[in-house]
Every structure is written in C-alpha cells, then in structure tokens.
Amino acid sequence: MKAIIITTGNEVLKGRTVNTNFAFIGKLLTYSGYDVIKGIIIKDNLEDIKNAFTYAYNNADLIVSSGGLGPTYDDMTLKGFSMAFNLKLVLNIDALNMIKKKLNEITEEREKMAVLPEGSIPVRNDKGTAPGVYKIINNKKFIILPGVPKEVESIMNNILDEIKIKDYFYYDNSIRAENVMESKIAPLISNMMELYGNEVYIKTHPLGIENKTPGVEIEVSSSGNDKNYVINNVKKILNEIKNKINENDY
C-alpha cells in the first residue's frame, strides 16, 4: 500500500518552520504498513492544493496532509481538497460540537473549522481546536490535519486503527562502524543488496568527517507478515555485514 504526505504552508517553503510533521507522519505510516513514496510541500494556494491532492489520489492508497485547517483566510486546504473532487463544503455538526466543547463563543471564523467536505468524518483533536478530517473516495483514504505538531500527533493516534494494515510488521536496526569510510564499504553494501535486496533494504549513513574522523551507520530494514522472520532476518544480515567489515581492511 502506497502513501503520499502533503504539507501545506508558505512558512515551510521559506524555511521559517521546520517540517517535523513529515518526519512523524512518515515514520508512523511506515510502521503501520505503508510504503511512503513521496512528500509534497505546497504554498497556501488553492490551485496548488487542488493539484497536489489530485496527483496523490492518482498515485497512492493513503494521502495525509498537514496545515491549513485553522480559522484564518490562508487556511484553505479543505477548499482546495473539495475543488479537486467536486465536493461541497458543508457545516458538519459533529465537528461543530467538538469545537463547542473547547470554546465558549462560536464566531464565524471558528465555525469555519467545522465546515468540511461533504461525507467527511471529523477526527478528535485532543491538543487543539480544529478537528482532523477523514474521507474515503473510491477506496482511497484521506486524512487532513492542522499544522501544529502536537495536534498532528494527537489526531493521527486517534485515527490510527482505521488505517493501520493488519497482520503487518516493520522492523529496522543498525550497527555503527567506527573509523570506516562510507565510500570504502560501498562495494560491500552493493553486493549485499544484490544478495538480499528482495528481502531487506540496506542504507548507510555517514558519521563524522570522511577523510578525518570517519564512521558509518549501516541500517537494515524489512517488513512482512511474520514478525519473527522479519526481525531475525534483519539481525542475520546485520551480523553478516559486521563480520565482513571485521574480516576485511576497511
């Protein structure tokens, strides 16, 4: 199952805000059974939002977006989403009741956070005001989130049971090789991928300075329905890599 993550916000594109939401969502989806194939960052622009959702719909099974659900004029994610799929925006009573539980006064701007694409399900937000939005279109699942990281985490945890792929397990582990240049062990890693690439994914991460204080972290990841097999296979291949490094002058 493929997933695409969309981030909306001028503040992210210009570097004012670090996109920690992508890291959290990407990790959560990976451990929930999805292959995250792309991340898209777009401006607060209706046409860009519409095009991003359309692209994601055509290329993934699950689409998660963050940003643009607040009460201000530039919070336009739901409008862009509705444009992409010709949906009406309607006042959702369940969403409005969620907001009323947190705010004494409902203004026009606050009510805006309860106007959702028709047929959507509001998702409880335990850390903020705007509820998340869950919508299924032709078996494609959409989760639309606000941009505040704590709210993203809260809503995703509240919807996780609806999207998590059952009987699936993902596992990764790593070893560190001190005083080893990443470029030096590149042929070894390529060879190991040729041998085991259909079972695991092997990735190296350089540590230190390559020609002065080198080091490398070697990560092996795998997934499948058999938890014990996945874990044991990752550990076996990591151990084989470790032994080859120790046996050779790297």
Given for the second form:
Number of protein chains: 2
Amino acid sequence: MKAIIITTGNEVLKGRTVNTNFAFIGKLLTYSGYDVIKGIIIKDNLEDIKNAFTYAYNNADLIVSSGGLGPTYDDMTLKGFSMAFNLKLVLNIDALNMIKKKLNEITEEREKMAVLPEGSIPVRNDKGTAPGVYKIINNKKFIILPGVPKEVESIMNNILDEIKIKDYFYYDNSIRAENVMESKIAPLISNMMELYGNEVYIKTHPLGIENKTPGVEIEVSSSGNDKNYVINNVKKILNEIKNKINENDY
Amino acid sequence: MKAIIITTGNEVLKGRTVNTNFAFIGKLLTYSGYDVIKGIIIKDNLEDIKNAFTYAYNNADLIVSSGGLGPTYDDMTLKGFSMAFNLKLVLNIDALNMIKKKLNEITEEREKMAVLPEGSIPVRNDKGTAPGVYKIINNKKFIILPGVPKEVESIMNNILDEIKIKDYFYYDNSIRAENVMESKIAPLISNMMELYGNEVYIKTHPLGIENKTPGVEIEVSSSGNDKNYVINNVKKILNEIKNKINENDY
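Switch over from the form predicted on its own to the form predicted together with another copy of the chain, please.
Everything in the complex follows now, all chains and molecules, and the chain you saw is the first one.
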C-alpha cells in the first residue's frame, strides 16, 4: 500500500521550521506497513493544496497531510481538500463538541475548526484545539492534521488502528563499519544487491568525512507478510555483509 | 524568482533522517531573494528523479536538489537529471581533479562522482568527496548536491554568489504574545491582512497548548527592491499589531 505525505506551510518552505512532522509521519507509516513514495511541501495557497491532494489521490492509498488546520485566515487545508473532491464543508457536531470541551466561548474563528468536509470523522486532539480529520474517498484514506508536532503525534496515535496494515511488517537493521569509506564499499553493496535485491533493500549512509574520518552505516530493510522471515532474512544478509567486510579488510 | 527544492532519499521518506537540508536550503534561498514555492521528496528511483526535475524546470527559475550524488548503486540523481533533459553524462576533468585531491586511488565507483551531465560546472565540496553540480538550461539554474548536511552547506556557500539575486531583499520579524490564544487573535490578523496583505505576509505560530498554556508568535515578512522600505514597513506593521494587542487586552 502506497502513502504520500503532504506538508502545508510557508514556514517550512522558508526553512523557518524544520519538518520534523514529516519524519514522524514517515516513520509511523513505514512501520505500519506502508510504502511512503513521495512527500510534497506546499504553500498556504488554495490552488496548491487542491492540486497536491488531487495528485496524492491519484497516486497513493493513504494520504497524510499536516498544517493549515488552525483558526487563522491562512489555515485553508480543509477548503483546498474540499475543492479537490467537490465536497461541501459542513459544521460537524462531534468536532464542535470536541472544541467546546477545550474552549468556553465559541467564536466564528473557533467554529471554523469544526467545519469539516462532509462525511469526515473528527479525530481527538489531546494536545491542541483543532481535531484531526479522517475521510475516506473511494477506498483512499485521508488524514488531515494541524501543524504543531505534539498535536500531529497525538492525533496520529488516536487514528493509527484505522490505518495500520494487518499482517504486513517492515523491518530494518544496520551495522557500522568504522574507518571504511563509502566509495570503497560500494562494489560490495552492488554485488549484494544483485544477489538479494528482490528480497531486501541495502543502503549505505556515510558517517564521517570520506577522506578524513571515514565510516559508513550499512542498513538492510525488508517488508512482507511473514514477520519472522522478514526479520531473519535482514539479519542473515546483514551478517553476510559484516563477514565480507571483515574478510576483505576494507 | 521562484525556487523548488528536491530531496532524494528513501531514508527521508521513511523518517529515518529528519530533512534538515531542506530547512537550510529553504532559508538560504529565501534570504537570497527567491520565493520557495514547493518541495518534492522522492525515492532513489530514476523515474521519480526524472519527473521531479522536469516538473521543477517547468515551474521554477532555480532548482536545488540534495541526495543521491555518492558512489553507491542507488546514487542516481545525475542519471535521472540527464534523462530529464536528454543530456549526456561525461567525465568532467575539473570534477575528477577535485576528487583526486581527496582520494589517492580512483576506482570505478569514485570516478562515477566525476561523471556529470555535459556542460555542468562542478562546485567544490570542502566537507566530502563528491563535488556539487551547477548547470544552467535555458536560463533555469540547477544546483545538485549530495545528501550529507555539512557537504550541502559547504557547496551551497561555494555557489551562492552565482545565484543570489541582487537588489532584492527578504525580511521578517516577529513578536510574541504570551497568554494569547491563536484563535482569539485570528480576527485581528485577518483585519491586518485586509489592510496590508498586498505589502506584507502575516503568519501566526502557536507556541503552547491553546487552552492550557496559550501563546502565539506573530510573524510579519516582506520582500522587495528597496531594503530600507521593506525592513521599516515590516517593523511598522508589527508595531501596529503589538499596540492593538495591548489596547484590546487579548
């Protein structure tokens, strides 16, 4: 199952905010059995939001977006989402009750956070006011989140059971080879991928400065229905790489 | 001038790596006079890389990509880039000399880091081996970087003079309103945007937990040819917001 992550917010594009939400969501989806195939970072702009959701709908099974769900004028994710799929925005009573539990007085701006695309399910936000939004369109699942990292984590944990893929497991593990240059180990990695590339993915991450303090982390990852097989296979191949590095004294 | 940032790497999509490169590049481009309109995060996959560069070429003036420039089998950014624009990959002598300065022995994998799209200019990498790549196609500028953050910073600083927009300035500043809820201040921000939206952009960032420890940062940003005007205008409007908050005792 494929997933796409959308991040909305000028502050991310301007580098004011490091996109930790993306890493959190990417990791959670990966370990929930999804293949995260793309990330799209866009401005607080209706047309861009609409286009990103349309693209994601056409290319993935699950779409998770963060940002633009608050009470201010430029929080327009739900409007852009609704435009993409011709949905009406309607006051959602469950969402309104969630907000009322947190705020005594409901102003126009606060009520806006309870105006959701028709047919949406509001998801409890234990760390903020705006509920998350869960909506299914033709078997494609959408989770729409605010931008504050603690709220993203809270809502994702509250909706995880709905999206987690049963009987599909992802596993990765890695070893570190100190004093080994990535460029020196590259042929070995290519050979191993030729042998095992249809079962696992092998990726190297340089640790130091190549020609001064070299070092490389070798990561092997895999996924499949048989949890034990996936884990043991990754460990077996990682062990083989380790032995080859030691034998050849890179 | 519009900019698009491309990040290549499964490790980013899986949330193994927080995309700090994106924030660094986004900030540098913004303060160099660019409007960063989009970010695209893709897998180590030729087709995805090719499509991302094609999209970016059609939608921006400057494209900066990071990741996939190393010596291993899945470092394929330059190949995908070349496919997008029908460029030959050729051994670049300047790039090879840069690599020879760092590594004594040139293997096939290491030479690969000097095989660049025809007409490229290699950019010195003071923190690693693979040079950055600078290439202009029909007035569209491309900077292609490795994925290691220190190398990204080094190469960007070494090429900055080539892309910096002269006589165009970006400025932002912000104030913090403690004990003020974002949802309470939203109507004021809307009013101010109605008044000044064609000159500046006003954005609020919630600081605490809305209904428990509220607080909001109000950021005003602007850009233009007249540096002094841009700065003074932002400060003036920020001051007006500050006064209104104090007057109305939010």
